[in-house]
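Form predicted alone, single chain, as structure tokens, below.
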Amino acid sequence: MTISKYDLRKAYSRVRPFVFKTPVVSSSYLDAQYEAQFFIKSEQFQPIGAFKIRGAANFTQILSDAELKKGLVTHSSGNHAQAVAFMAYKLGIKASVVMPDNSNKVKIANAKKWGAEVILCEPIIEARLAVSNRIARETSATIVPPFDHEWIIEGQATAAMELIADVPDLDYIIAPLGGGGLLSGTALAAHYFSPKTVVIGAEPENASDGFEGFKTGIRVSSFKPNTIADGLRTTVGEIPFEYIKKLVSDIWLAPEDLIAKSMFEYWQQTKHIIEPSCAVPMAAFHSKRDLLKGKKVGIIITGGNVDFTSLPSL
């Protein structure tokens, strides 16, 4: 295993000055509906409104001062863009973020709010990589990958580390799957700190490259997702995929119509605003009632940056 328990502990020390220890909340409506106990790690309360600050903080804190002075560049559908912009703001350096032209408008505005230059591109991973690589060549800035890097995975793992510390002996942890940084980090955290906990990935049916790769053992390298879960509109990275194959027990798919329904239900029942991506676990375990009954289930809520001018309809 390339990433060790020591690496995760070091990552936690690095990110602490920049992240909040977000609350773990209960959910009486989910408890009653599934006859289980749910413990919800609420990362929408981070400074940027999403867990992505953890990976960006860990990555930038490992860079040298000389590297930081040359600036940062990244590509992201939204929350990682904000995270890199926020870290650049905190460190007093320049950031350029490449975002798909169908990105959430709130996330674009938030990246600009922290002073980043935003460059829009075609909504496919090949375009995101090409534009960000070009900017890095021209400016000598350091690319901060959104998910496909050990340092990012280590940072994202700290959310599950906190959840496990707050709620020992979880039977399941369920996390959304997009690029795989969070899910692979969550699986590593469980592997080292709660080995009896079963880790499940949740992915939209309309963005099922991770599910397909998991079932065949061969990563899907190109995929054009069509889901309202804008934070998951990307393919699983090479490095996260290897950890997911080894450490994740299963990937459950979320029907598209249930994602919006689950999100609105969560808003109504908890009075907490979450993104469509955060509702993917709830939509995915809708058909897994028998597995969850009587269990202690952790869910990682990934963010709350919602574009209220473009809400999905039921």
Contents of the next structure:
Number of protein chains: 2
Amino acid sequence: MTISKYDLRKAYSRVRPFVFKTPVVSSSYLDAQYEAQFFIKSEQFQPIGAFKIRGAANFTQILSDAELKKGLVTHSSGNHAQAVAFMAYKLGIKASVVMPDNSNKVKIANAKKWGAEVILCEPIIEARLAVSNRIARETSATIVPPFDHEWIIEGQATAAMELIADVPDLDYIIAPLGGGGLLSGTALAAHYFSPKTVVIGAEPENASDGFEGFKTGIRVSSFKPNTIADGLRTTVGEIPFEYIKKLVSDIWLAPEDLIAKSMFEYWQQTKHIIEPSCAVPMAAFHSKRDLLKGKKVGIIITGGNVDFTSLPSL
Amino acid sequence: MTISKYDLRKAYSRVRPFVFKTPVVSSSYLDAQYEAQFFIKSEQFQPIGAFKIRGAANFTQILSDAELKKGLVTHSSGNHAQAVAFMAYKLGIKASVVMPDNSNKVKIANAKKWGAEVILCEPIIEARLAVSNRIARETSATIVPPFDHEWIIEGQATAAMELIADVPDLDYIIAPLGGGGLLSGTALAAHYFSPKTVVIGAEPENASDGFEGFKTGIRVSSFKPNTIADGLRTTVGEIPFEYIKKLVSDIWLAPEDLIAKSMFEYWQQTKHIIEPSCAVPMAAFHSKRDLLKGKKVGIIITGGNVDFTSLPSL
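Other form of same protein, the form predicted in complex with another copy of the chain, not the form predicted alone:
After this comes the whole thing, all chains and molecules, with the earlier chain placed first.
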């Protein structure tokens, strides 16, 4: 295990000046529905409306001043782009973000709001990599990877660290699985700070590369996802995959039709906005009632950046 | 002035066991946009998702046990119906709620959720009154009026009482104006507990009966509103009108096209869901920047019961 308990503690002190300690909320309707106690870490209330600020803060705070001066570059379909743009704004440096041209409009607008240069490209990973590598080569800017890097994983771990500090005896923590930065960080946080807590990943049935890899032990490196959970359309990265294999207990799949339904129900009941990706854990544990009954269950809500002009229909 | 400072204090102790002391939140985007400081009383976080629980709690707590046993009846297009249903549920008595057949589906479902009998009627005030009067006659149930009653006004006043207790030196409080229960209660609360605070009502341009009456001094008793702010389609009641004339400083009108826009912007920025009615103050003070600059401005968010299957388009 390369990332140590000490690394996570250092990451927490690095990110602390840039992130909100978001609230852990309860939900009487979920509690009643599952006869369980839910503790919902609400990262949609971060300054950029998503947890991704944590990884970007940790990564950039490790860079030297000389490196920072040359600027940042990243590729992302959304919240990570905003996170890098936000950090560049806070640090007074330049950021270029490469975004697929089919990205959520709100996420594009938000990256621009923080002063980043947004470069749109074809919505395939090869195009994203090619464009961001070219910019890095031409400007000597540092590439901030969206998930496949230990500094990013350490940063994302800080959400679960705060959740565990608030609720020390959780039976489960359930986090969505996209590129795996959050889930691997969450698993590391539980491993070091709450070892009895079972960590579960939740993935859309229609973007089940992580589930397949987890079951076979061999990472799926290419996959064509088809889900409304726009934050989870990436395949799991190499580094996160290794931590997930070791530390995560299971991956639960969310039926596509339950994702929008669970999202709107959460909106209706709590008056809090969450992204489709955040509803993936709820849609996934819909069929796990027996496992959750009587348990203390942590959920990580990853963000609330919804494009209201193109909502899924019910 | 029939309602005294002492009446409001008594109302507060009556409603306290049934309502949440909802949070007063700030908003960096509104503050930056207006160079003002906003204090947003967030009544969408009440158990029924709206402030109306306050009036219903005060009203039913004044009734005798013998009266309560005969049940409650009311007519409402929405949140008041839920409030009466909720109070009946809490008190273990029967409630019949007469709702126009074009009511927001979520509000109908919620009234049923609390065990009320829902009777749908034609969406005109005459039908609502006729049906609820008939039920009251037949069952001896007590009619709980939605706004035109001093006990209801006292109850609704408690939202502003809490806001004033949290933020004692507000320059403005802005509340939406529908039937006038909330606005008259808010004005009374400011009159007794924060007399320097200027109270403003906000009304949709397309439901401007309150504005017309306020300007001429003669209540408009019949009006055909055409606004997405479904909570504000009623005309101002007789009793609220008298308090509003005396205690409210002005009524500001919200252009219809800004209501949905302000609502979605609030969702996007805060991740909190508000109803179209709650966006009416924001849409109304859009053209009042000069008045608000540098001021401490309280806003009352009335509820968050949105039908996501029929959202307004932008």
